[in-house]
Amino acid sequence: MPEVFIDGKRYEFEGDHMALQYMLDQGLEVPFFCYHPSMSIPANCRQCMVKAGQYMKNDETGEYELDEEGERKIRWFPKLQTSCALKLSDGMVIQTQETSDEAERAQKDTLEFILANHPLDCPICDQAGECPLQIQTYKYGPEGSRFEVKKVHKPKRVELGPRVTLDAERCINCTRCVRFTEEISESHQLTIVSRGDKNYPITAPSETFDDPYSLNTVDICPVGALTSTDFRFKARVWEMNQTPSIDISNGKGCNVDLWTRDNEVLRITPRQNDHVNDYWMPDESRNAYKLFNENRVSRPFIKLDGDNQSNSSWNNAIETFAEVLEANDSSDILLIGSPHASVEENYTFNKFFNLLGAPNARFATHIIDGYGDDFLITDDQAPNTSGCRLLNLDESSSSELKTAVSQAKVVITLGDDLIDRDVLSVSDLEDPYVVSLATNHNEMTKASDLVIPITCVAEHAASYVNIDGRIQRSFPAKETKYSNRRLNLEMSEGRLDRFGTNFDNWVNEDNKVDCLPVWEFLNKLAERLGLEFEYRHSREIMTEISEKLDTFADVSFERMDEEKGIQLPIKQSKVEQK
């Protein structure tokens, strides 16, 4: 098997490898800026330079040539090599900054060169705390600068488009952003203008950087030259908690991280999953954070007279709900599940009312034909349409649902605004008693007689099946009135959570929504009705589902965590970039 020697240690490899990626895969560290594993290799930042050579072999015998001390002779390449563009070969010898003074000095000199015109505005830069240039300067850079003349100033606070702002003087010409628009999104909206120390990325004159994936350039910018217009100056990375989750704005189920502070989600960024979204996500999916913070249903609402709704206690809401169920025949109850709700929510919702004798739940898909782009934006606007189908809920068209509503005396809906998306109208819901289990106020909750607040994807652990049949799960990122970050071992804890106090200005109880997971509310309703129904955690629900439904066999939260989701035995389509 081919062998390579890195910093004096022997490694075996198969296939084609570039030295930098191979070393990163082995857990070794080499600094870099312009390299990205999903894009082409320009080798223009020069930060990943290493000393490289080849063991010498005798042309006739094929044996390694030995020196006077019996060691293999090395023919060093005449100059240092950029490891990102250096292809491994059998017998190659590489020395990184760990063992080569030349490589260490080259990296230090490169950083000094990059910093010659880079503004030292780390205290106000939005990238501070997660800036590779800042980190590598501390680890590999010079202690000072020999640059004593005035720095070159480039354009600042340039709004490239509706979502991205450029501070050009921070740019180090890594070209990641330009290559992204050329190779990944293929919009070709960015290019590098000017030469030498005056160059920076920009759009063509009068053009706007409105690429539907434009914010990915912010994620991969290594120096804070490109920043999110929406997120600028909102928070610093060390003030926030980072929690893995799933995008719920369409059917792809991109893996994301939710960044929270003071119990509010402040931004959403992509999380790498080669099976689903690689390193990317659409811009529109990042706006979902507003749904987690704003216009939330907090405490139950009940319609007392006319169209007037008012807050109610949980006890009154449970008692009212129970009385409605007891006063009506189970065959007169219509259940409407939701592709916007999780597998666990739809399963417990359907099971609970089935135990009372109600017919199987229906659901209406949320598909806009032609909306998708064959990359990460899909026609399906819901995160769990496949999950509803696999749970055997009855898929219904708008006309079928209207007919069913007209024949029902009680309509119970789960987390779906059927009015806003024209499946039902307000007039359809005038006669039956309508109960909505909802996360946000919307047209559906306005038309409801009883509104039960439930947790959203940012507040519970639950799973969703994407359009390709991959089941993935979320983690709770926000506390509710009834959950505690320090007691829930699944919730991330940041510095402020550990060391802050209730007197600090970042602690605000108003940001905690008064809501419950669906299964916890149904537990309370079951207790009132004398029904045998109780779940302590969504993990228990998934265990039950995996035991009862063959399609979910062997599915568990543990496997989803270890394998970054599980491909269920249904149709699978490969993620393709444009």
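Residue numbers count along the first chain shown, from 1. No experiment lies behind these values; they were computed from the predicted model shown. For clarity, a rigid core is taken as the largest C-alpha set superposing within 1.5 Å between two forms. First, how it differs from the form predicted in complex with the partner chain.
Once both forms are fitted on their core, the CA shift for residue 118 between these two forms remains under 2 Å. If you fit the rigid core between these two forms, you'll see the Cα of residue 72 move by 2 angstroms or more.
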The other form holds:
Amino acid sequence: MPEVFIDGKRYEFEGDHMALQYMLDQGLEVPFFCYHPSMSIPANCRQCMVKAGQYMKNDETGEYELDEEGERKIRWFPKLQTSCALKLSDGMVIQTQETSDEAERAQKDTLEFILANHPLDCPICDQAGECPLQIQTYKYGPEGSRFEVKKVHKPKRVELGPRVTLDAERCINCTRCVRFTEEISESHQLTIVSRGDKNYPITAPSETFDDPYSLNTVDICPVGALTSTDFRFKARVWEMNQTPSIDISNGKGCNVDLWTRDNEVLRITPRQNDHVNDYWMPDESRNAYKLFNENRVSRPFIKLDGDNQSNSSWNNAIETFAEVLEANDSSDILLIGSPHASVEENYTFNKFFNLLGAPNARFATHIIDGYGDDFLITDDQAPNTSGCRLLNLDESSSSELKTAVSQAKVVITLGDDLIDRDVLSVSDLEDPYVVSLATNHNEMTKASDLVIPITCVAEHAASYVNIDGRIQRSFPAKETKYSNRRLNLEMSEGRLDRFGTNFDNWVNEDNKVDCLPVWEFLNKLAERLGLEFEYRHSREIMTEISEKLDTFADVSFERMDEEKGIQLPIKQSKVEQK
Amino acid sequence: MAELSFTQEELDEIEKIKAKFPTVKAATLQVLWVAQRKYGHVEPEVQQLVAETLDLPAAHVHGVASFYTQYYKEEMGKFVLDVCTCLSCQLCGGYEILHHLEDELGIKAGETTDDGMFSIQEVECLGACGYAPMLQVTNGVYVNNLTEEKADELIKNLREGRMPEFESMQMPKLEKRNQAAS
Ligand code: SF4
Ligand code: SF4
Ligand code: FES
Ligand code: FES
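I have the form predicted on its own already, so could you send the form predicted in complex with the partner chain?
Full complex below, order starting with the chain above.
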């Protein structure tokens, strides 16, 4: 098998590899800026330099040639190589900054050069804390700089487009952003203009950077040159928590990270998953964070007289709900599940009322024909349409639902604004008693007689089956009134959480929503109704689903975590639920 | 600016240029020249025209146009005088020539005369250091070994529509060789 020697250690490899990626795969470190595994390799930052050569072999005997000291002779390539663009070949010898003074020196010098005109305003820079330039200068950079002249000042605060702001001063011309628009989003909107110490990326004069994927350039920009207009200066990254989750604004189910501080989600960024979204996500999905913070249903709401809704206690809500259920025949109940809610929510929701004798839940897909592109935006606007189908909920058209509503005395819905998306109208809901389990205030909750606040994707651990049949899950990122970061071992803790107390002025109790996971609310309702129904964790629900439904066989939170989601045999046509 | 377009003749020329290169992208430089010859500059609208004609992203054409100072990104005078003030020229009086021209034409470097005849630019080395000081007229002929008189003469000629001749300069070494050969 072909072999390479990196910093004196022997590695065997198969197939084609570039030295940098190969070393990263081995857990070795070489600093770099312009390289990105999903894009072409321009080798223009020159930061990943290594010393490379070849052991000399005797052509006839095939033996290594040895020097006087018995060491293998190396024929060094005449110059240092950029490891990102260096293809491994059999017998190659590589020395990184760890073993070669020359490579170390080259990296220092490159950094000194890159920093010649870089403003180094880390204390006020949005990228500080997650800036490769900052980190690598700290680790590999020079102690000082020989440049004494004034820095070149390039344009600041250029609005490239509706969502991206450029601070050209900080740009190190790695061209990642340009290559992204050429190779990934294919909008070709960005280019590098001018040259030398004056160059920076921008659009053509007649264009704005309104690429539906423009914010990905902010993620991959190795410095604070490209910033998200919405997020910039909102928070320092080290004050934030990063929690893995799933995009819920789209059927693709892009893997994302939710960034929270003081129980508010402040931004959403893509999380790498080769099976789903690679390193990318659409801009519009990033806006979903507002749904997690704003306009939330907190504490139950109830209609007392006429159309006036008012806050109510949980006890009152449970009592009212129970009385409505007791007063009506179970066959007069209409359950409407939701492709916007998780597998666990839909399952427990349906199961609970089935146990009371209500007919199987229906659901209405949320698909806008022609909305999607061929990349990460789909026609399907909901994260869990496949999940609803696999749980065997009854897929219903708008007119079917309208008929069902008109025949029902009690309508119970799960987190879905059917009015806003034109499935039902306000007048449809006038006659029956409407209960909404909801995350946000909307037309649907306004039309409801009873509103039960439930957790959103940012507050619970739950799974969603994407449009391709991949089941993936979320982790709780925000505390609710009833959950606690320290006690919930699944929740990550940031610096402020670890070292702050409730009395610190950056802690705001108002950011905790008074809501419950669906199953936890149903536990309470079951207790009141004397129904046998109890779950302690959504993990337990998934275990039950996997035991009962063949499609979900072997699905577990653990496996989803390890394998970054699981592909379900979605072709299966009939799914039983009991 | 009115709607811009290439004539059929120009389009034919562009087709010929395209045929010379394996990719259309590579034709950008020459087609920008075609456009600049026609309009005297490659302002954004002209860049747009080139992009549309070649079916290339507007950003790409903009990147190319902005990289080379020889493409004029704004309207310039009929004659653009690129006066070299780089080292050799500077030592031999490049700045004197520049300031002399500025005084004569009543504009500063970077400006254009009101009648639209002349623009003056201060440029870096144009590779004619041996005949310093020098200037270049509208990306074309070099005027070498400049003196104030020679500069005045040039202005006068250009005003009357006479472009200077291309001056063949002999390398000293060549002179020697030619002498030896004769
Ligand atoms: S881009 Fe990085 S190194 Fe530059 S100012 Fe910002 S944090 Fe500092
Ligand atoms: S803006 Fe950022 S990503 Fe784009 S070239 Fe500059 S440093 Fe690279
Ligand atoms: S990462 Fe290799 S040159 Fe930039
Ligand atoms: S210095 Fe003027 S041409 Fe070189």
